[in-house]
Structure formats: structure tokens, C-alpha cells
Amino acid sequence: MNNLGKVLNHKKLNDEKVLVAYLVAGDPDLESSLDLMHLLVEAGVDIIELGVPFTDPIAEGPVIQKAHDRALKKNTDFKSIMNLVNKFRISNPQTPIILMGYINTFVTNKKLINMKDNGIDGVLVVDIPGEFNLADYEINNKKIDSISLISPTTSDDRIKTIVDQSSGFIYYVTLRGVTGSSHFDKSEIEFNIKKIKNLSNMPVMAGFGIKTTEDAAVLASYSDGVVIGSSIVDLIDKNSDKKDFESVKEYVTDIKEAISQ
């Protein structure tokens, strides 16, 4: 059992919901990249999603878009990502580690994902079908759970093929749009991920528009946990010159405690 499936078994056991962070590798720069991740374990955070800088980064907004712009002109590639991952472990070998990105970076850069204790535990493709998984980019890394997203427009014969497909859990992207858009509904919410779970036994994460502490605790009580995303690579970027990241780690600090009451 990877790093990630044992975080998840130990908060169903404990009856804990689940905070998984974002931030874009690279922005504003590797070393920064670092610290931020410890930074965010000690702010309570138990997964963390590492966004790998993409030219064309369609299902995101304009604040990770700008994130990815940013992180690309300081030339981060995916083998500095996994450079920055091998650091991250030196000190921490125990917090999950997901890459979420676009298929045409995972596919050129398969042998590093394919190699044994590379310090990942999940992948999350943004831009291909839910009824593929990574085997079918010839990712075969056992150790690595294959995650999926499922929107509010996924047909119930399709939730099923990609619940059927996917490991590790299921992103349920809470909205109609693209990363960081607001507007809930939240009784939708609470069907599908109900449906979901009718389905299966993984957990289910709910991510996409989540911006306040009254947000997280509601779509955590549909949910086996919440991504916060768009709310943290912001805060970085308004912090970036001075490198003081305290309101991150403020910022995550409150939202776990507001998914944990």
C-alpha cells in the first residue's frame, strides 16, 4: 500500500475528513516550491497535489494559468519536479504526493513516472476520457493510483466505467467551469457524490471554487475531504516577492480546522 492509501484508510478509520492542497511546481521557483510543502504539512494539509506547468492548461483558470505561465519562464520541467519530489522526501517520507497535469507531459516523461520509489503516489490526467486510467499510456507503476475526475455533467453509465477504472479516490469537480469559479449548488453536490458513492468504496474529494472556510466545511460534509486550490496558488503569488508565506499556511491552518469540527 502506497502513501496515499494509507493516509485515506487511517482518516476513514478515524472517521477525519481529508484537506489536499495545490500548488504549482515551480511558482515562483523550485526552492520555493520546497518549502511550501513542508509549509503546508505543518498547516494540517494531508495530501499534497503538485500541478505540473503545462503550455495550454485548459481546465484552468486565470489564476493557474498565470501560475503555470510563471512557473514555465523559470524553466520547470518534469524532471526538476521530480528533483524537487526526491527533496521533499528527504525529510518527509510519509505525505502523499499526486501529480496533476496534462497527458501530453505524462506520456514524454513515462519513464520517470515508471520508475520504482519515485516518490509519487498518485497521477491525476486532466484531459483524457475518465474511462482510461494510466495503463492505458503505457504508465504502468503499480504504486501509483490512477485518480479520476467526475463533473456534475458525467452520465451515470460513465460515473460507473470511471469509478471502475480509477484507484486512490475520485475528484468530484464541484462546478460547471474551469479551476477557482464560484457559485455552488449545493444540493447537486450532495446527489452526486451520494451517487458516487452508491458506486463505489473510495473516497470521494470534492474540489473546484472552494475559496472560503464556509465552503470547505460544507462540501466536507458531502465529502470525504476537500482540494483547495486556486485560493493557495493566490496567495502565493501576492507573497511571491517577499517570499513571507505565513498567510498560506493561516489560510490552510483555518480551513482545516473548518472541515475538522
The other form holds:
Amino acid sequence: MNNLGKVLNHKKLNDEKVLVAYLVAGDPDLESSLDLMHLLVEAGVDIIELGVPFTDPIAEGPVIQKAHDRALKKNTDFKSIMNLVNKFRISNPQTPIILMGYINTFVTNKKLINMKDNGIDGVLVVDIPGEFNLADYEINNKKIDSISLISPTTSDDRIKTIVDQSSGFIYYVTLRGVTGSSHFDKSEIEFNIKKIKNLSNMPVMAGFGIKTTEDAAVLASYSDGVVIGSSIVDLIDKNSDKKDFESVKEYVTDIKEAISQ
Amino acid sequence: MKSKDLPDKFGFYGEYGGKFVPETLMFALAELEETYKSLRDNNEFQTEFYRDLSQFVGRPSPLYFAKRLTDHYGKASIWLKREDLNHTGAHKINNTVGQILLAKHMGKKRIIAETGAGQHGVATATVAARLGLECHIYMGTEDVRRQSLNVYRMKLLGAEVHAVDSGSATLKDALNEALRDWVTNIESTYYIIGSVTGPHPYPMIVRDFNAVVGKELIDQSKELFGKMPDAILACVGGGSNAMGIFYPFIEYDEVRLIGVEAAGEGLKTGNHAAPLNDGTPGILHGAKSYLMQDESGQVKGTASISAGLDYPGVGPEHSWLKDQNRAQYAAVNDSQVVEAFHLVNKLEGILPALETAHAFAYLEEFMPTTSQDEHIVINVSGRGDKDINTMAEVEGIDL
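Can you give me the structure for the form predicted together with its partner chain, which would complement the form predicted on its own we have just seen?
All chains and molecules follow, beginning with the one already shown.
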């Protein structure tokens, strides 16, 4: 069992909600990313989602788009992201790391993903059709889970197919829109997550658009955990000048507390 | 599998094409495909489409013998398929007239589109105005600047033009932004993609609506020179005008199909927009196709004098035709395009769009390989009024 499986099992046994945090690797630079990964774990993050920057991130709102651009300006590529993961693993062998990004860079760098013991526990490719398996694209690493998105517009038939092709957990997209949008339909979210849980034993995380502790608490009550992305990326950007990320830590700590109640 | 039967049920042309989009869009693509398939062979729908093409667009477009251009090269007879004479001035209207009918049948009240040169934006704003639908056009800020005439036209037609500042601020980024809008407003909105690009079923739908050009050409060729053309030339950015004129001819092996890409500052400089000539297979905007990308899979910047060809990808069916050797893809650079632009103006009294001028520019290399008993056809995809400012700037003229 990989780190991800262990953490998810542990959380389930203890009836605890999972906190997943997203940041873009290389924003504002790789050294800061390393510091931020440790800081997030200290603040109570259970799973780290590392965004792999891409020139054309069509599922991202402006906040994360700009983070992708900043990381690319620093020449962040797959290889340097793998180095970042290796450095993180020196002092933290246990926190699951998921790479999240777009299929073109994942296919181009499949050798790095397929490498043994590379410290990665899961991949989430935003623009791969849910009915396909990553193995169809020669991304095939037994230690790495393939996490899929299910959205409010996913049909019941597709939910079944997607669940069959996925492992780790299901990422439920809480709204129609790009990352960082707002406007939740809470009853729809509750209804859809129940539906997914009827078809699968996997945990379901809710993400896209969670900003406040209130959002996080409500969505955590319907799901097994929440994913926080744009708000963290925004705080990272606002504090990149001085590289003092204390406010990121405070924000994440508050979210953790909100979902733990 | 024969090219005529493509794409397959997953939306692939061989290894190219597909639906590589975020999950939220998958339902909308399925809905669109279902609607299109139910209407494609429906007589009423076809009658409505062809009536609009005839009475609103002004089809069929003429096939015109370019006598002085033919004499200039002294080789094959050169014929021009005059898509520049369509309402709104380019082939783009064929596709928007068709897609707006799909939108109407699906009950969508809000229309979005991306545009590069602005021709697709104008064609979309035009059909939306005609049906009284809300219309939003995404356009890179760089293109808003160099195609200001078309921006004003879109506004006159009641569309809201959104300047896109992200990335390279050109067509590729406009497409990104349109996709983001679509994800957000998925239930109310119909996205009219302007080329044979994007996720399935778009490359198929846009091709089919544009194929009216090739279908007309079959009849006109027989009537005017008594046989099939020996070769058909068309410029290729995303590739919709080329696909529209090529498609009905794919099964006629004797007809050479030649696409001309934008070599920008020259293929060797890397500053161009010619993925079929100097790219590798990759995935952008929902489809696998030839793509300008670096070793780590990032999409490269493009350069071309023409906003409409300034795109790092190309329609998946062109990639298939290239690999099958059924079509050839050449490239001409900006300075060759400027020369051709002048030549066509002076010899034929026709002001071609800079995109279209790429196809004309390739004649310099191509014509010497032809003979006098042959007939070749150039798809004059659009007229060049929109490019007057760019040309004046290139030549240092203050208008």
C-alpha cells in the first residue's frame, strides 16, 4: 500500500476528514515550494497536490493560471518537480503527494512518472476523459493511484465507468466552472456525493471554489474531505516578495480546525 | 478505415483527435454530438441550412478563372474558389450558419466563440444577431490591436468582445478563455468553435458544414473545365477552409491536396506557426494533433503576419491526412506572403486576406511543377480589408 492508501485508511478508521492542499510547483520558485510543502504538513494538511505547470491550463481560473505562468517563467519542468519531491522525501517519507496537471506534459514525461520509487503516490490529469485509463497513455506505475474528477454534469453511466478506472479517491468538482470560482449549490453537492458513494467504496473529496472556513466545514460534512487550491495559491502569491508564508499556515490551520469539528 | 468514414466513434482520426477536456465538458460534448447526429440526415434541417447558405450567405461562391495570374506563371490554369465573396467576407460563415442552427435546436440562449483574425468572431456575431442571441467573443489582446476593424464590426453586431491577456494573447489563449467560459456556463451556452480543432465532435461538425465548398467545386470543375482539379491549394491555420474544400475530394486520389502553413519568420528560425511542417504530435485544446511544443510538453509561442494562422496546433484530420500522405503541407514565410498579397491585387483585382495570401505565395514554388493542360484551384478563404492596417504598418505607411 502506498502513502495515499495508508493515510486514507487511517482517516477512515478514525472518522476524520481529509485536508488536501494544492500548490503549483515552482511558484514562486522551487525552493519556496519545498518550504511550503513542509509548512502545509505542519499546518495539518494530509495530502499534497502538486500542480504541474502548463502553458494552456484550461480548467484553471485566473489565480492558478498566473501561478502556472510564474512557475514556467522559472523554467519549472517535470524533471525539476521530481527533484523537488526527492528533496521533500528526505525529511518526509509519509505525506502522500499527488501530481495534478494536463495530459500533454504527463504523456511527454511518462518515463519520470513510471520510474520506481519516485516519491509520487497519485496523479490527477485534468483533461483525460474519465472512461480512459492512464495506462492507455503508457502511464503505468503500480505504486501510483489514478485519481479522477467527477463533476455536477457527469451522467450516472459515466460515474460508474470513471469509478471503475480510478483508484485512491474521487475528486468531486463542486461547481460548474474553473478553479477558484464561487457559487455552490449545496443540496446538489450533497446529492451527487451520495450518489458516487453508492457506486464506489473510494473516499470522495470535494474541491473547486472552497474559500472560507464555513465553505470547508459545510462541504466536509457531505464528503470525506476537502481540497483547497486557489485560496492557498493566492496567499502564496501575495507573500512571495518577502517569502514569509506564515499567513498560508494560519489560513490552512483554520481550515483544518473547521473541518475537524 | 477510409478517411471518408472518420472520425471513429470515440472521435479519432487514426491516432489523432479525441476529447481531452475537463470532465464538466464531457456531458456538453455528448449532448452536442447527439443533436448533430440526429439532425445531420434530417431533411428539414438540411433544407434550412442550405436555404440560409443560399439566401443569407450568397452561395454558391463562384469558381473564377484567374487569367492574368495563369499567364504570369505560364503553366497550369489557375482557378479561384471565391469564398471571399460570401457575406461577412470569408468561409467562416458556412460553419457559423450551421452551428447556430444546432444551438437553436438545443435551446441555447447564449453564444460564445474565440477568434484570431476576427473573421470567425464576425461570422458568429452575425448569426447570433440574426437570431437575437447574446454573444460573447474572446480575442487575444494582440489580435484586438491588429484586427481592430473586425473588433468594431463585432461590436456593431451587438457582440461583447473580451480581450484576452493571458499567455501569448493570441488565438490559442482566446480558445483557452472560451473553453473556461463554457465550463462555467455549460447549461446556457453554445460554444461555436471556429475551426476544425477542439474536442470531438467539433472537428467533424466544422468540417461537414464547410464541406459545402468542396461539394460545389466538384460540380463547378466539371462544368467549367470538364474534369476534377489536378490540385487544390488552401492555407492552413486550424485548417477549416482547407478541410472544407479537401474533404469531398479525399476519395479522388487523382486530386492533389496541398495545405500551406505559416512559416512566419522562416521554418528554421523556430518563429512560425507551422506544426505540420515543424511540430510533433501532442494534445492541445481537447485534441491530439501535430503541435508546436518543447521537449517537456509545453506549447511554444507562434509567429505569423496573419492573426488567423497564428496558432500552434492544427485540426486532427489534417494530421491524419499528412501521415497517410493523402495531403501535402507546405509553408511560406511572411515576406513571401506580402509579395503574393501585392501580386494578387495587381493581377486579379482581388484583395486577399493575409491568411489566403499564404496559399497564393506557394504558387511561386508550386507552379513550375505543373503543366499547361492542368487545372488547379486555390481556395480564396477570405478577403483582406481587415488586413489593410497590418500591411500599411509592415510597409511603413501612415494611413
